[in-house]
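Okay, so here's just one chain, in structure tokens, the form predicted on its own.
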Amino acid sequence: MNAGTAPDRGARDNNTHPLLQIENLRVHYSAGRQKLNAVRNLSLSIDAGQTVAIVGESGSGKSSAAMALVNGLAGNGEWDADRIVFKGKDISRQELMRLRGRAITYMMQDPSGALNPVLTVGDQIKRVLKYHTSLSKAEREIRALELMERVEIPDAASRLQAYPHEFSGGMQQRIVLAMALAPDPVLLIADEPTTGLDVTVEAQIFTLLARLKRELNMSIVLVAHDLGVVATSADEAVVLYAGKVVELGSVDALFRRPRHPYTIGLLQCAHDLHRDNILNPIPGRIPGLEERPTGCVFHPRCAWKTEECESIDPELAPLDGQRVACIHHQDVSAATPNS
């Protein structure tokens, strides 16, 4: 490899499985002696290119599935899967694992807990090069600027010598995006990239993780409770509630039919905000760990409940290119109009 240059990527276009698969992810926490389930039976397929947004409310599982694919849960936490699958080789959890900050990495939520505040941002980009690539220091040097310039920090140069205190919220997000993107990785987890940040700068992120994802031909894990975010920037979409699939499909499809009483609600909301500066919030609120319902997790708040909500726990049926999970899918297919 040439100093600061990424290697051929051509080799992906012509790999016709997906980038990566994973059936049946299931993530718990352990509590004294209890085992509170996070995320049940969560299956991804991410094709090369593609983004695939996980929504849901705070508390849904999302960031637990998405560090479990890079094996950062906290202390007690665990996670396995029935099957995981790499460019169409089945590959064990250490196997994964060994992709972690390399292949796949990770962008963090929160910038100014990612990065460290007595390092030069250089320093850090350097670093992860260092331990991710085989460039020589020299190499690191100039792919360091290179990275920086990628992600459109002014004055790179010069700024390579700051430290994170002295860039604003949204250029330290970029220099989380800048060390994501080091060691070249085939597949970004972005993990509520825009947190905290103005509407401006969140449009500014995502327009360049755009730009990113197709010049690098690079696949994207968003996770997203914005569904005007990912109305714009995903692909295909995983509706997550209380640690179960709910819904999944493209996200036109979502956004045009959603079927599943949930996926309405969260659209309903961001509808009414947007239109009327009304909150139209779903009654209740999502369960804890320890409060799990029987039958259909969203019972307790849904509208369409009946008796047997309360007993069944429906598995994900398929309905015209999505695949919902609610034994009144149809009922609730046909009181929603097309948007």
Second form
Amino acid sequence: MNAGTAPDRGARDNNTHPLLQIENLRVHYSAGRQKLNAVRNLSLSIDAGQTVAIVGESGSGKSSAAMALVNGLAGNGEWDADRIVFKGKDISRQELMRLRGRAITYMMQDPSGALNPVLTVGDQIKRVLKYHTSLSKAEREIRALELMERVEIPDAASRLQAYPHEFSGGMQQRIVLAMALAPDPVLLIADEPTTGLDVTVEAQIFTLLARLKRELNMSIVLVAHDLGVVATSADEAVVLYAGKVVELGSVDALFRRPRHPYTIGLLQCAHDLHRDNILNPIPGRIPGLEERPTGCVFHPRCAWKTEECESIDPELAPLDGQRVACIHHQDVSAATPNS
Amino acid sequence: MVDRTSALNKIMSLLKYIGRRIVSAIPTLILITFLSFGLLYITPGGPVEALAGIFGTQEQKERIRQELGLNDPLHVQYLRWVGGVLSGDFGEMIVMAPGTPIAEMLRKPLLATFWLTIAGALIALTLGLAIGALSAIKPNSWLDSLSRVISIATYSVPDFWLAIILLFVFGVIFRYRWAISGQIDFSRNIVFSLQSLILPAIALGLAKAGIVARITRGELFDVQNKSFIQFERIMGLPRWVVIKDMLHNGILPIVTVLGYTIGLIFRGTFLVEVVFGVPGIGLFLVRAAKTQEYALLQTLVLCIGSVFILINLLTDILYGVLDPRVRS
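So that was the form predicted on its own. Now I'd like the form predicted in complex with the partner chain, please.
Okay, now the whole complex, with that chain kicking things off.
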């Protein structure tokens, strides 16, 4: 599609390797002398053209994980991983960082604040093109227009000269998307891309994302708290609770047969909402960074809790293609019917 | 091609905005003419008493009233005065230097005050922006703490007090000749004028540098955490581009304070001029009030009011240039 990132394109057809693999991603924030772990040992594997969702409540560490991948953590945040593999090749953190803005781009959470208010949206898109592609000035002009049309902004040619405040929230998020697509990335990280938008606009954005993903054969890491969104747009999901992966697997499997009490609880909330019943929330709340319990992080809220749960921090164990971190997963599975 | 039309669009919207700002300044200006004109009638004494003296007879006073046109209806007098002002005729001196046109009388003091305001503003801005930016780079460092202490100290101290201290230190203790020279007239003696400018400008600038520094620090600190700055970083834009955007956005709230600060410095010159004996507007204002030189007083009030309107207008225009949200 554009010559600027051509070298990155070739491997896209090569399906033998996942596009990006991260092993044991850890994120911590330092507060004074303390080191607070926001994400512990998150492993991700993203195939080309696949959407992987990171699911969790606010405070679960899902945004920290996404931000770490593009080195966008706040000043007191740091991250590390045992291994980073991009297209079958081991790379360092520095090499991963050099991919950001080119092969890996990011879609911000809050569309109204993600655009620079003093520059026209056209200038902002063209700037990304200027620094990340080898297009000439005239080509950038054409490409910016193409991108605006690609994200379905009506009257794109004249809107290029408009400022962010002259757009609605949904349109602003489309422009953020246009900027993220400008360098022709192979992986887009979308961090709750519809926060603060109407439900109808939300649906439009996800439809657009799904179409663009297909057209551009791009992979997406979708950070979400809404299981409905995950069910319709993701292939795989990682369920994060208090910085720890409690369950992961294909979205089909997870929704059909959740294995972890937390996932079950999350799904019950969602089901209840859809059935217009009284909400059936998980009791308690997610522990803050300083108050993470010993043993299994979920045990204070868990209905299946036994004494062992307070001391044993369960590993992710494979189970019929899913993986679940719960020492009682067999009992839990047995007691929970398929839905 | 597209670039040119977008530049043209920008200039057109900017011109429209400037036009709107100028039009909206007019009512305020008219109000100020009312106030300065009315000054003549609401203060005790008046030009007649001033001219005739305490021993003047009724006939003498009546003659003076006739001569000055004070028996005409009020609106006629007002329109005559405004007409004069518009054609550059502000009236004549009556007491201090009888017969001298006020415009001529005020030319030099206005210039002196102008240079003093500019110099004070330059010091306040450079010091304030530099200190503020330095503490924003490393928040909560010793540099930040030091700048906080200095800032709070300077903005809690009145400028005329600083002026007195400076005068005492440099004039009385060190006995520098230039500390009390006072004359600021660049058409006559540039070096001498610059020397006379130094201390009053420092007194004015230092007193306002603190507030500029605190606001600069706050804004530059906040802007680093704005989503769009984070987005630009994540998108891998070059560091200098991100810094440029941070400055551009961080400067916006500072611009608002700038206009206000320059206004304060302008007002501050009046007292500081008196301390250093600089023959600027401040010194004139005091003398005009003492000697009941009414036409001069009217003109000064008009001038000072207009300067404030002008400063606000320029601030608004600068804001419009920098921020498209204000233009539309």
